[in-house]
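Only one chain comes next, encoded as C-alpha cells, the form predicted on its own.
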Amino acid sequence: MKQQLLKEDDVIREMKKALAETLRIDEDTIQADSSLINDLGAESLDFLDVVYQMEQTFGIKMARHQVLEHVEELFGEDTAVDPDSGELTPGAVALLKLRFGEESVEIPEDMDMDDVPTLVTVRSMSRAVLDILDTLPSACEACGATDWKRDDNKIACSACDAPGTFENGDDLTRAWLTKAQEEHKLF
C-alpha cells in the first residue's frame, strides 16, 4: 500500500539532518540532488551511519547489499560486472538507468563498478526509504485495523498503536530486480 503519511520532503529533511551530523557539515549546504560522495565527501562508513539513522528514524530496515550484488546473486556471477575490466556490463548500465532514472544521472557505458556509489544522492537514498515505507500493509498485523497514523517519523496503527511493519530493503531490491528482468530482459 502506498502510504500517504510521510512524503519525500519529510524523508529528505531527515536525510539532510543525518548527513549533516555524520559528515559534520552545515545542513544548509546539502541539496536533494547532492552526491553523497562527490558533493558531500561521504565515505563508505558514513553510508552505514546514515543508513542506521534512517532505520531508527523511520522504523525500517534498509538494504544491506548494493543492487549489483543482488544482480549477481539472482542472475549469476559476472552478469553485472565484467571480471576482467571491472566495468559494468551493458545490462548493469541499463538497470542502473532504470533504477536511478535516466534523466537524473549520467551513467557512462564503461563505468567502473567502484564508481557506482558516486551515483547515490540524497534524493535517491530518500526514495529507497520511501519504497520501504510504501510496503505498509493495508491492515495492522496486531489488530486488523486499517487506519494508520504518523507518530513523529514512524507510522503506527491508529487503533492499537502497534508500529507499522514493512518489507526490508534487500527483499524489495530482489523483487524489483526480478520484475525489471522480466520486463526488460537485461541479463
Given for the second form:
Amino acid sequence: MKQQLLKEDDVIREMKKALAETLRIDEDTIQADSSLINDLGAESLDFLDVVYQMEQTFGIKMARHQVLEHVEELFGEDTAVDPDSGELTPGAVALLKLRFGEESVEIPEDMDMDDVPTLVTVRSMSRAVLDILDTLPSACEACGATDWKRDDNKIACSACDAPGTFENGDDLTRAWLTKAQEEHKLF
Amino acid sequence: MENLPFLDKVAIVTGSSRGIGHAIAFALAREGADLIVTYRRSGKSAEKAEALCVQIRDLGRRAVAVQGDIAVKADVQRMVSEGVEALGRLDFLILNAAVAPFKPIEKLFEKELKALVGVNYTGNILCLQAALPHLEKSGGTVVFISSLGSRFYNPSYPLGSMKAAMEAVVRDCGESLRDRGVNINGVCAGLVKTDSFKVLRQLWEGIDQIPEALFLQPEEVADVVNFLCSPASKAIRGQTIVVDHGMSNRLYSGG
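Right, the form predicted on its own is done; let's see the coordinates for the form predicted in complex with its partner chain.
To see the whole picture, the full complex is given below, headed by that same chain.
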C-alpha cells in the first residue's frame, strides 16, 4: 500500500546525511539529482555504507544485487552483457532507460556494465527506498490493526508498536523485471 | 639500536592496497622488510598503493607498487620481475589477494566460476610459480591468507570453497617444496571489518549479534603473518593456523 508517513523529502534528507557522513563531504554540496559516482565521488563500496545506513534508518532491506544481475538470473547468462565486448546488450540498454527514465539521464548505446552504477542518483536511490516503504501491508502482521504511525524515521503499528514489515528490494526488482519483460519483451 | 628482524629481506604482498593485505605489508615493513605492494585496479587502488609505499618509505624501508591481475600469467610474471628487479631479492610471498561474487554456488554463472577459480586458485599458484626461483635462492617463506569460509558454510560465500582448496595447497606444497628450502603455511582469518565485510554484512542475518570482541583487527592477522615469516616458526610447515579470537569454537555460545 502506498504509505503517506514518509515522503520523498524525508528519504532524500536522510540519504544526504548518510552520503555526507560516508563520503566526508558537506551536505550542502549534495543535490537530489547528483550522481553518487560522477558528482559526489563515491566508490562502489561507499554504496554499501549508504545502503546499510538507509536500512538501519528506515527498517528495510534494500536490493543486494543490481538490476542487470537480476536480468541474467531471470533471463539467462549473457542476456544483459555481451561476453565478448563487455558492453550492454540492446535489451539491457532499453531496460535501463525504462528504469532510470530516459529524460533524466543519458544512457549511451555502447554502455559498459561497469558504468551502470554511475546512473544512480540521490533521487533514484531514494525512489528505491520509497518503493520498499510503499509495500507496507494494510494491516499489521502482528496484531491485525490497520493504523500505522511514524516513530522517528520508522513506521510502526499504532496499536501494538510492532515495526512495519516490507518486501525486500531484490524481490521488488524481480517483480518489476518480470512485469517489464511481459510488457516490452526485451530479452 | 633498532631491532629489525626482517632487515634486508624483501616481501611481496598481493592485494595490499587496502584491508588485510595493507596491514600485512605495513607490519612486515615495520619489522624491517622492503615491500613489493601489488594491486589490480587503477584509480583509488593505485592511489592507496602509492600512499602505502610512502608510509613504508617513511619507516626508512624501500617500497614499490606494481599493478596487475594475478589471474593473468603475464601480469604475474611482470609484477614479480619488476618487484625483484627494483628491490634485488625475494624472501616472503604473502598471497592475500582475493575476489569473489557473493552468491550461492549453484547460482554462479560460467564467467563467475571462471573468475572465482582464475583469481583465487590459479592466480595464487601462478604467483607461487613465478616467485619460486627467487624464494629458493633466499630460502624464503610463503604465507597464504585463508578465511573461516574454508571450514564453515555461508550461503553467499563461494570464496569459501576456494579457501578450502588453498589450505590443501598449503598442505601439499609444504611437502613438495621441502627439498627446495621453501616453507609454506597459511593463516585462516576470522571476521575482519575490512571493505569486504561491508558486503558480508548485507548477506549475513544476525552478524550484528556477534560480540565485537570476536572480530579481528587486520593488524592481528598481520602479527601472525610476521610470526610465520620469522625463524621462531620454522618448525611449522604445511599448516594453516586459525586466527579468529576463538570465534569458530563457539558453537555453544550460551552467554
